[in-house]
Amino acid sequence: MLRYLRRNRQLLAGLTLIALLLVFAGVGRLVWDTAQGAPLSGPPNRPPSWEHPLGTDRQGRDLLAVMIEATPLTLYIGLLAGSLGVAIGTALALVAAYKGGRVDAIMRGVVDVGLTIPPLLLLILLAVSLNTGLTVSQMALVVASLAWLFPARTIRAQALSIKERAYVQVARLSGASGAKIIFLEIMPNLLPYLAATFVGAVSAAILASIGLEILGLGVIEANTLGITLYWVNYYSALLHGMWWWFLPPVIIIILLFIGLFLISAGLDDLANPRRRRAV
């Protein structure tokens, strides 16, 4: 593994750059007060100084607090969105290509209506719906309301693949069960492609959350990445010069999906033959 991570610079690049994130946050929590990122917790509209190396927003906080405690937050959002969407989409994808027939035309059209509708436009509305005492775990549950539909239409392609190959065939003939054939000889063949539809349904997740975070959205009372960028906008920051508060949130987002983006490539290089390199 760690010979191929080597030839595998993309990867290798992705898992660092997401692993600094989490040793950003996980050490500032211990060097550094995180109470600081709670409103009216010092003065408001400070520059970068040796108290506050990020400088304070309108409110008073902390941004190198606030950024300690977002960067994890954003990512459980990612991360829990992106692994529902992508465990429901692969059920359902799996069922539907070996069923086939009728379950597999329903499946089908089901996702590719949705796949149709303007996601954002319906995220918003299920999040105006619920955002009366939202939390941030309902908030990822609102995303992942919709991250399956992308996952099933991908690990469907690529079930209905792998159904066809000799060894499926073998194990059908030899008396073996619908759900045997579904979990021992499709799904260990689905692994690599699971693993970079994850990445994928992560990325979205957290694109989707900040967008919404960012029209007012999500969990006010959170420090997330996009709830601060919407104290940015709410407060017109950019208009007053307050450089400070707006660029913390954008790096941070900029470097995370970077991380992502190159993890994925990565993942791509493994479960693609064609492109596979040699260990």
The other form holds:
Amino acid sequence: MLRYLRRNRQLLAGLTLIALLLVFAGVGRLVWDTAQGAPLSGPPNRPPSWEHPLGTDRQGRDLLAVMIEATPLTLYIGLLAGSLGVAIGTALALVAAYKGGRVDAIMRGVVDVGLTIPPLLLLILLAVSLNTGLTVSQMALVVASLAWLFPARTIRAQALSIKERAYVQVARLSGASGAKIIFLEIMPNLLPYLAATFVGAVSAAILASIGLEILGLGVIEANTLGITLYWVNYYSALLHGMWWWFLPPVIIIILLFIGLFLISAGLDDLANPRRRRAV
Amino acid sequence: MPIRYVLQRLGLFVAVVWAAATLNFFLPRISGQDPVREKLMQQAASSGYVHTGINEMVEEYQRQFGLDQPLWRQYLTYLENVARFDFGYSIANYPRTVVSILADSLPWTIGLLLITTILAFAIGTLAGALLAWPRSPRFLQYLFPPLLTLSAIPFFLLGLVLIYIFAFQLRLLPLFGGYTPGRFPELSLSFALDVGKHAVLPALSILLASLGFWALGMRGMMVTVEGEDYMTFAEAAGFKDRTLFFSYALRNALLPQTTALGLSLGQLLSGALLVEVIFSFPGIGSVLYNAIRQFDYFLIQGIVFTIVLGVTFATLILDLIYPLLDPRITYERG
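For comparison with the form predicted on its own, produce the structure of the form predicted together with the partner chain.
Up next: the whole complex, starting with the chain shown before.
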């Protein structure tokens, strides 16, 4: 495993970035008082100082405390929505690919229609309709409600090609049940794809949640990276030159996306060893 | 073009538009509460004075949804209204209709998105093709890692950084808006220049962040095409390098790029909406942002449906162009 990581430098770099962010959040929680992330816990609009290393925002939140809280919370939304999406999408894809016929046709129709509609818009509609003080986990569920579509499409295509392989035929001829073939023959061979799809789904879910939050449809009282950007936009922090307010969330989000992107590129390499990079 | 393929695409188009209208109708109802009425009541209560038009609005609302009628009747009425592009009145900007607000803001969004998408697609695709071409200049290879890194960053984050550097620190370009405040939109050169100046940063944030995506896809396809037998043949036949690049490699690698364009339209658009919010660009994204803040439900519904319609229509057009670009598809089921 370690030897493989040394060769797959993209995967290593991506994992390191995400690990660094988690270490920041973990250590930060131990050495810094995160209660200062609440509004009115300090003087407003202060640039970075010893007392507040990242300064404070317009409502007197200590931004270091906010970042320590927000980084894992945003990751949590992405992980919850992403894993639900991949689990549901994979289950549907496997059943559709294995059964074929009408089940497959219906699944494909629903996925085709669903993927044509820009997901952010449906999420906006859903979030506006619910409009009752959502919790962070419920918000992740809202995002997950569309996160299964893309995994369903890609996993179905992979499962269809695996289904035709000789070892699946052998298992079928030797009388294995449908569930057994799906879980013992097809599933293990899908694992590298599943991992890559999962990382993609997490990153898409984080992007969607931040999008909703910037538009003001997030959990307003929660300290997430997207909500911080919402306040940045709401109070025009840019026009007041309060760089300490918007740079930390921007940098953390950028590191998060680059980390996830590198991991998914690295996993892609793992899934298709033949597709070696030309450069 | 086989008729079966056209019918299939048209069917998908109709299905998506229908699904969008249906979700627009049913989603507000699954929550069991009536957000529109709540908003109207809240507005009436908070404004203190008698809000002009509130009675008409409630009446309009009752009439439009026919709340006393059975659900399936309401649903059919809604579909009928949507088919006539009648989304009712804006709650926050009564008596303006949703359609008139859309008509004001759509050109801004379409202009921004069309120009940036075409530029990003053209430049990114060409860059990707050159990156995979063995005889292209070496310095191009150094362009790739930064492009790739930028493509992992959401548009609006890049926008924030660009505003801070170019508008706030260097003061080269305006901070926000679509034109200088106080100016009246008119058809003149100076106004066009003003709009252009305001559009540079929003356009740049979309352009820079999407170049890498196109370059990456194109490079992968070029590598595959270069391994094909007809490339070896063409090379052995002694064609000029330029001919090899454009007529043999690029042309064949371009086809999957076009499909990718169709598939990513929705994503591009969602990204552009948020860029508009960050820049207060007067397009549909900013209207949506304000509508959400004011809980202008009809406006939100109208925007969602219009955007879905637009994206689906663009996808349909691309799907219909695709077989023309790739003669191989025509013979599939001829």
